[in-house]
Structure formats: structure tokens, C-alpha cells
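As a starting point, one isolated chain is supplied in C-alpha cells, in the form predicted on its own.
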Amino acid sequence: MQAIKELSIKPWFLGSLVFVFVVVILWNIPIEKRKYGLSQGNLATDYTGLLPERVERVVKAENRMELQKIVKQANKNGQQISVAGLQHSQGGHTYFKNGVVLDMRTFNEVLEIDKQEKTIRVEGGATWEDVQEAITPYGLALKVTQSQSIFSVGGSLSVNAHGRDIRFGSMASTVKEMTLLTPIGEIKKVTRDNSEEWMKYVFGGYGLFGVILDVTLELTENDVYTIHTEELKTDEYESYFNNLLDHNNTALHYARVSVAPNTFLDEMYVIDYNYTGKQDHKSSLKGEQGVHLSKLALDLGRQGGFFEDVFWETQKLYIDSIDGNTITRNNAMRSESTFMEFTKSGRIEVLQEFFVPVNSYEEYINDVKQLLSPNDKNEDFKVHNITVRYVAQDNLTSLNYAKEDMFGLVILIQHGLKEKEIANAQEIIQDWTSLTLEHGGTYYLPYYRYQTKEQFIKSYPEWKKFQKEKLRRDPNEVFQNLFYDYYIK
């Protein structure tokens, strides 16, 4: 007993106890998963849960013949069909009132890898994680993918997603061939030069032009990159990026803008992945790292005010610490995502993305600064993160958001779920959208539809042709979802 008393007054002993206590606390920070999906109380929802709706039934796809039969019957019986993958789109794109939902998650096989041609053929319900696991042993990597590997291949193509690679263009441009189940129940092989232009409408078609059964994707080498990071002022970014494009040393690139009160929209940091001339055929894929600490830091930032300043400074310290590290292309294309989970009762976190021409960036940011409060600690509408990515001009899809070379600003927003709080968020986002349109920009369609139909028409002037093609290829309007009901019909 005496020995314990003597030990308890030793500084090193007390310090060790504090260290163990802190480690236990950090290790036990709860990582809850957001609940959403197709079978909660018979109401379907997507990742936000903002548009719950009753569906007739959910069909887990087993084989192509079964899917074909369902589509043909729907044409005869006047039923509606929606297509769902991982449901990370947020505007009701994957279900429709009293409709049939095709759950494509079971349609997830890797069908063929051609090492010589550098291609992979994979089913539409597979995730990018599935693809990366299959191609990494061959020393191959995707040409374009999203920053995280948690999405389905068919879903990403349906929303015409883009990535961080500044050399390869859009994700749709990497598809060599596709097998499509059309709205009238035909199974077609479609290539890029197909005269019927199916790819133009299926990619970025939000599930309205049939079911992507499989795609053949072009691949590249699993290059090794050196990470370069740098802190900038926002008025330096245009010049920095144009210089980056003019030199061929950088493959991947993205940036973050400060939303902390002390440096609000004034500071940025950039992360570049530069070629080393080496390729990797041995390294395994990395898993989620530092989830508990990352979540703690993000949760502090979510408090706003002083804590958002602390979070920004913490991010800069971390980014500075990885400067000069090396990483494979496959690992650079699979950022952590679990730490971002947000499950606070009565509140929601959503994404919005605005696109502006590269040469309008500085003026645009200055105008956004006048629109938003730099310190949202005591406000319901909070902006937690803005990531900037380059999006090359897209001439391949009908509802294209990049009519010229653009910067895409991906924005993480939090607001309450009461009617007046949603209305307040809608008003702010509509003002933000109008500002974006004034700068020649557009907004992204996979997210919750805060925008008006008029703003949609201004952003997507080709929508009438999209509608006409939809009715021509799907005369019975079999494929429907809440997005179609709100914007297109």
C-alpha cells in the first residue's frame, strides 16, 4: 500500500496514467454509420434520408435474364423501375413512389482483366474497391475514379462522376465498351462510336436510360508518386494551377479552401501527386487509417468558431507532414471516408458542388465571401469543408456540367431538419447557385435538389434534348426516379 502511495506522486507515473486515459478515450470515440437504404419501415431513402418514399418492392438482381424479364413486364404492365447501387446520390435518384427498385449490389463480379490491353470488364454493381483489389496485383490502376473507392461502378457512371486526375478527363471517357439493358428490355453491346449515342445519355443519365450491366474500363500503370503540398492565398490559386497544367510532372491534384473564421476563403492548401518514373507491382492497398483521431478533429471543427480555426490549423499541420512522402496511384485513389460519418439527431450533412470556369475562380471566391458568414458557430446553416478539383471540358455526355475547363468546389454543409431550417438552407443554396450562374458556372445534380427548376434550365440548356431522347428511348417511361419527377418531366 505504501509503495502505491509513493508511486502515485511520481510525475512520470501520473503522466503515464494521463497518456493511457487519453488513448482509451480516443480509441473509443464512437464511429456510427448513417442509417439509410431500401427497407427501413418500407420507406426507401438515399444517403441523406431527406426524401423517404414507399416503394412497391426491391429486387436483388441475380442474373441478366431475370432483369430483362422484369423490364419487359414493366413495359406491359405500366410499372416504374429505378436502379440502386450504394445510394450515395442524395436527391432520390434510386427510387420512385410505388416503383420497383433493382438493387444491383449483387451484380458485382469482375469478369475479365486484360493485362496487355490494360482493360478490366466489371459488372455495374461492383465497387471501385472491388476493381482496385482485382487490378493491383497486375500493377494496374484506374485512369479516373472518385477520391474514395466506396461507390459502385454503375452509380458513378450514372452520375457522370469526376476524379482528381488532371490529365485523363472525365470518368466516362475511360469506358471502352458497355453492356446495357435498355428501357424496352433489349441487351446491347455499346461502344464509344456507337451511332445511337447510348453512352452520351446513360453516363450522366441518372438511371433513366436503362441498366448498366457491365463496362470495360481503360486502365493505366500503378505509378508511384511523390506528394507535394503547399499553402497558398486564394488569389494565387489560378496562377498556380495554370502553371501546373502547363508542366507534365503532376498527375493528381486537389486543393482545400479555409472555412475557418480567421482565414475564411483567404487561405488554401494544395496537394499534388508528382510522377517519379517508377511503377509498383507489390504494394498492397491501404485500409482506413487514423479514423478515430480524424473523426475527433472533424467533430471539433463541426463546433464552429474557435474550434473551426483549430481544425484548419490541424489540417495544415497534417498536410505539411506528408509533403515529400511517396504513394502509389491506387492508394492515392482511395481516401478515408468512415471518419466523415455524421449521425447527430435532428441535423443532416449534405454535399453540394458548384463548377466555375478556371479563369473566374478568384472573382467567384471574392463574391462567395460576401454571401456567407465567416463565422457560422451560432447559425443553423454551417459550411464545414470546401474541396477544389479540376474538371476538364466534357463533350461526351448530354447533361454536362463542364462546358469548358472548370474548377469543381465540393462543399460539405450541415443544417437542421425542421421545416424552417431546410427552407433557410434552400434559400442560401439558391442564392449561391444564382451567384455561380452569374460567373458562367453550373451545379452538380446528384445531390439534394435545393435549386429551382429555372436554375436547372439555366445550368443545363440541353435538358430539352435529354428529355426528348428519354421519351424516344423509353416511350413508356419505365425508368423513373424522384430526380426525373422534379427536374425533367
Ligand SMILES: Cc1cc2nc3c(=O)[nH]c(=O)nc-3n(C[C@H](O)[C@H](O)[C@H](O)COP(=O)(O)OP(=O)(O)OC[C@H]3O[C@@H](n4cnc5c(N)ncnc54)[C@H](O)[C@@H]3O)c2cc1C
Second form
Amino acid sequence: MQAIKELSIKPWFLGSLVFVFVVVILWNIPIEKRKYGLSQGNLATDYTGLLPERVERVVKAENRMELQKIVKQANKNGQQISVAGLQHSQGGHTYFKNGVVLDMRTFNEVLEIDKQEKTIRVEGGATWEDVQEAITPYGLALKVTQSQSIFSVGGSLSVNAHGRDIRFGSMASTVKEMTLLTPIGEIKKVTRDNSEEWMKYVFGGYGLFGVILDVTLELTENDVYTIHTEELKTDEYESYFNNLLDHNNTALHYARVSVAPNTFLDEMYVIDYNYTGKQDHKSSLKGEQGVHLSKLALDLGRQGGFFEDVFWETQKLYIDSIDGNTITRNNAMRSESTFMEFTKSGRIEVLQEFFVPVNSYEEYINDVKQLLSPNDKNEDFKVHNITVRYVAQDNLTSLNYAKEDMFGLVILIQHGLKEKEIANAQEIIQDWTSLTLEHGGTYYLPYYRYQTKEQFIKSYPEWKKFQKEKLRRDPNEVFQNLFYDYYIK
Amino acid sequence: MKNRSEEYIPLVVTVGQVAIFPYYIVWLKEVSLTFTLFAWLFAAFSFAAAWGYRVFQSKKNKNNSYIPFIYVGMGIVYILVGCIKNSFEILLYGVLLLQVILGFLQGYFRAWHIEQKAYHLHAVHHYLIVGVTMIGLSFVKIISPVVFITFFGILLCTCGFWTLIRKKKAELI
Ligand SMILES: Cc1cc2nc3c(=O)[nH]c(=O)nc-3n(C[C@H](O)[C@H](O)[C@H](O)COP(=O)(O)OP(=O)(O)OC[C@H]3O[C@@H](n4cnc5c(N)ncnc54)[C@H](O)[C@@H]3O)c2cc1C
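Structure of the form predicted in complex with the named molecule, given the form predicted on its own:
Every component of the complex follows; first up is the chain already shown.
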């Protein structure tokens, strides 16, 4: 006792105590501070918060009869309805001025798992996380999902999302059956060969063709993969990828392009998940790991210039270190996301995605090089990250971004919020979109609408048909959102 | 002359610290994300204060106290806090560092203060002045807590320099 007492008053002991405590706090400083979405006062926003708008009310979806009643009433009273999942879309896709918002987050039950048929029936507001938790014990995994599991099933299908899988085609193609609450208030079971083609419009339909109540998704085995990583030059990537596609050894794949000044758009690294022939029925789902370190590294990269070079080198070291590791399919489909949170006031980080045909990639990157400045340290418009994914040709949806096999370049951008800064970002992104169009490409619609309506029309030539079908199936234009208002109406 | 500054400056510092504390807490609460973090930032301050206290107590030569630098150090921390207008990604990390520095300096100052001849008199005056000051402040419609925090920071720096000059003069004599 005496010894403890003596120890506790020693300055070096107290100093060490402070040090240890400080380290513990540093490690526990939560990263997510930003608040967005329906809970923000009486103005609704989404992931970026760029388009705040007053909504009439938010209804927590729990009961399909209740939802049906709301839709029928809206048809009668001339009200507008929007559907919100996890609100990771960024262009006001989930709300409308003075409209009713259906908050689907509470509509998230797993209804049925068929182990033999390898299918799951799940409600539209469930997240991929909910689905993964339900199917992992059966040794099953999703065929197509985004790289993270933080999105809702209904939201992801409504943007026809894509991920890292290079074998199973589009997300829409993995849906066997769906229960839809139509814009006039009917509850319909819809299958793939439905003559009315509901799936064609609901998937990639941005919540404009009714509410996805539940879907039956095809599943696959929870395979175990070995990770293969490699560093490449940008001009080697096309042939590397074609080779990958021809040999059936790889299930998932993505790549990253350097945006650091020294290696700007010249260097890439690739990550492949190769079949081992084994499956996993036991190991559990991983949680978020190394969030603080990743966040610190990303914040370093955000400083630009020399630090961005350091960040790129660090990423390469990390990627090199995971070469040869094994991972299950389910775990490969739930990457960390919290570390990306960005909270600098007066500035914003947004995503944009451009698609280009696989065989135009090299020429495209060379042209993008002319468009952007390699060192954006002192510029307002900064590019932090470019990830490349493969998107297989999709003939199933109306507003399809992959008319042929494409590479999707997901770009993380930061810019200021002053009028001038937004206008500058808009100009650069519009130029970038025009360049993409010249290469036979398109851009992704769930993000903030920097593009012009002309660029939209060029990217999505079927939009007129989409508009016509919208008016035919929703004659009172009950389902609306800011995306519809800007692009389609 | 020497006695007067020895008598008044520590009193200004202790009174100022208590009077400015509510403003400082409002600021700290604004930058902390959760109560847990707020409480931990306090704990960091407290542990660091215990450390600072002991560091002074275990000093061999207590007359050579660095007290002017302690004042200036505290002053700089308050001025820095006053300068932080926006929240940015790494603010919390910075705040943690400031809490440790401030805690250490305050602990050190307190250990030094109670060794001073005038300390017991200060204790009584301190309570009375704080009472009156707080009533006075309650009538001031604040523009922003950081205005007071910065002002106090400048005051502390002035006290520090003043004490330093006095000390140098006394040494010369
Ligand atoms: C950090 C980040 C990473 C991303 N990564 C990827 C990626 O890897 N691949 C990719 O393809 N996309 C990606 N995205 C985009 C994301 O997939 C889409 O925004 C997706 O829609 C998010 O799902 P959500 O639940 O947040 O949908 P929300 O944003 O809530 O909704 C999206 C659209 O779906 C509609 N909707 C929602 N629920 C329903 C329902 N039950 N019935 C009918 N309509 C509905 C909404 O009205 C809205 O138009 C990413 C976005 C972010 C912010």
C-alpha cells in the first residue's frame, strides 16, 4: 500500500499516467461527427447536405398496409411522396419540397432464407449488413453488392448499384422476384419475366416507380479467396484486366489510380480476390478495423502535395502487405467506411463516377491527365481518390450506365462551398463529363448533379422512354424527388 | 514594489481562471462530440494537473520557479482557444493536447501559489472577488465565449511578461 502511495506521487509516474490516458483518448475519439438526413431539424438533406429542403412529414415505414394507404391518399389529395433508404445518394434523390418522405430504415426484416435454392427474401429497408448477418451462418453470400454494406437493399436496387464482383453482372440481374407498392397503390408481386417490365423501371428508377417492399435475391457460396495485389502502370491495366476476365480464376477485383503529384494517373495498384475452391461456414463477419489509422492516413492525403505522395506510398505499402492473405466473400463485401467521414466546415467531399468502355481506358486516362492539375494542393477543387471497378453490360434497366462492358471510375472530390467554388467544381466536372462522353462513356446518377441536362440526355438516351413510362405508371406524379425535378420532369 | 506584484498577480490569475472557466467549458462542450469525450477531456486535464503539481513539489530549488513562463504558457493556450473559430477534422486531437498543457500548467501554478506568503489572504479575497465578478459577468450579454477566453489569455501573457521583467530587475538590484 505504502509503495503504491509513494509511486502515485512520483512525477514520472503521473507523467506516464497522463501519456497512457492521452493515447487511450486519441484512440477513442469518434470519427463520425457529421449529421445529415431526415433527423436534421425540419429540413431534409442527404449524404452531402447540399440541397436542404423543407418536407411536409417523414413517415417511418413499418407496415405495408399503412404504406399502401399513404400512396392511395396521395393519389387522391395530390400529394408527393419520396422514398428514403440510408440516404447515401447525394443529389436530393430521397426527398421533395413539401412532400412526404417514407423512411424505409425501419422496414428491414429478413423474411425467408432458402438454403437449397440459395435465395433470401428481405424487406426493402434492410441493409446489406442485415442480409450478411442473416446468410453468413448458412455459408451463403451475395452475388452483387457495393464494396460496403452500409446501404439499403431498396436504395441500392433503385440506383442499380455495382461493386467488385466481375462475374455476376448487374445487381438487377440477381433479383428473382420483388413485391412492389406501385404508384397507384397496388401491391404487386413481380418476377423477372413480368410482361409489364416493372423491374426495368424500378431498378435504376430512383424511387420514382413505387416502393420496393421486398425482394428475393439470388445468393452464392461464401467462398474463401486469396488476395492478390500488384502495382501496375496505367497503360498496362487494360491488358491485365482482359487477361483476368478470360481466366476464371478471379471473383472480385478493383484497382486504384494514383492522384499523388509524383505519379499522377501513371501508377495503379490492383487487388484481386482469387478462388481457393474452399468455402467458409464458420468465421464471423468482420467489424470496422483500423479506422483511426486509415482516417489519419486519408487526412494526410487530404493535405495534398508532398503529403499526398506520402499517402500514396503508404497505401502501396499496405496493399503490398495484404498480398497473399485470405478473406471470405462476405468480408470482402463489407469494407470500412467510417474513416472517410469529412467534417471541415465550409468544404465538402462528394463522389462522382464516370464509366468508360473497357477498351477506351488508356486513351481516356491520358485525356483526363490533360484536364486536371497533378498537384492540387493550392487549388480549391481537389481529387483525393480514384477507384476503378468493372461493370458488366446491363440490358435490364432503362437508365443503364453500362451499355457495354465498362470500367467505372469512382472519384472522391473535395471543394469549397462558396458560390464561386461550387461553380468552379461544376465547370471542371462538366468538362470531365464531356470528355467521358467523347470516349463513349456515361456518368452515375446517384451523386450530386453537377452535369447539365444536355449531358444527361447524351448519357441516357432512353430517358424519354423512362419519362413516358413514369407518366403512364404514375399519372398523378405521386413519386417525386429533386433528381426527378432536375433531370426528367 | 516586488511585494506588490507578488501579491496581486497570482490573485488576478486565480480569480481570472475561475471567472473564465464557465466560458471555457461552454467552448469545450461545443467541440466535444459526446459527454464521454467531454468527461475524458476533463480527466486528461486533471491527471495533467496532478502531474504539474508534483513536478513543482519535487523541485529542489523552489525559488527558481519559472512562474512567468507558466503564466505566458497558460495565456498562449487561452489565446489559441480564442483563435479557433471553426471546427476541423483534427480539432479534437488539438484540444486534448491543450487540455494536458493547461492542466499541467495550472497544477504547477497551484503548487507554487500555496507556497507563497500571501496565499491564505488570497484565498479569502479570491472567493469574494470571484463572487462579485460572476455577478458582474451575468449582466454582460456575451458575443461569443472566445472573446473572454482570448482576453484572459492576453491578460495572462501580460502578467507573465510583467513578472519576468520584475524578476530580472530584482536580480539586477
Ligand atoms: C461512401 C459511399 C460509397 C458508395 N459506394 C458505392 C459503390 O461501391 N457502388 C455503387 O453502385 N454505389 C455506391 N455508392 C452510391 C450508393 O450505392 C447509392 O447511393 C445507394 O443508393 C445507397 O443506398 P441508400 O440506402 O443510401 O439509398 P438512398 O440514398 O436512401 O436512396 C437511393 C435511391 O433509392 C430510392 N429508394 C430507397 N429505398 C427504396 C425502396 N425501398 N423502394 C424504392 N426506392 C427506394 C430513393 O428514393 C433514392 O432515389 C456509394 C455512396 C457513398 C456515399
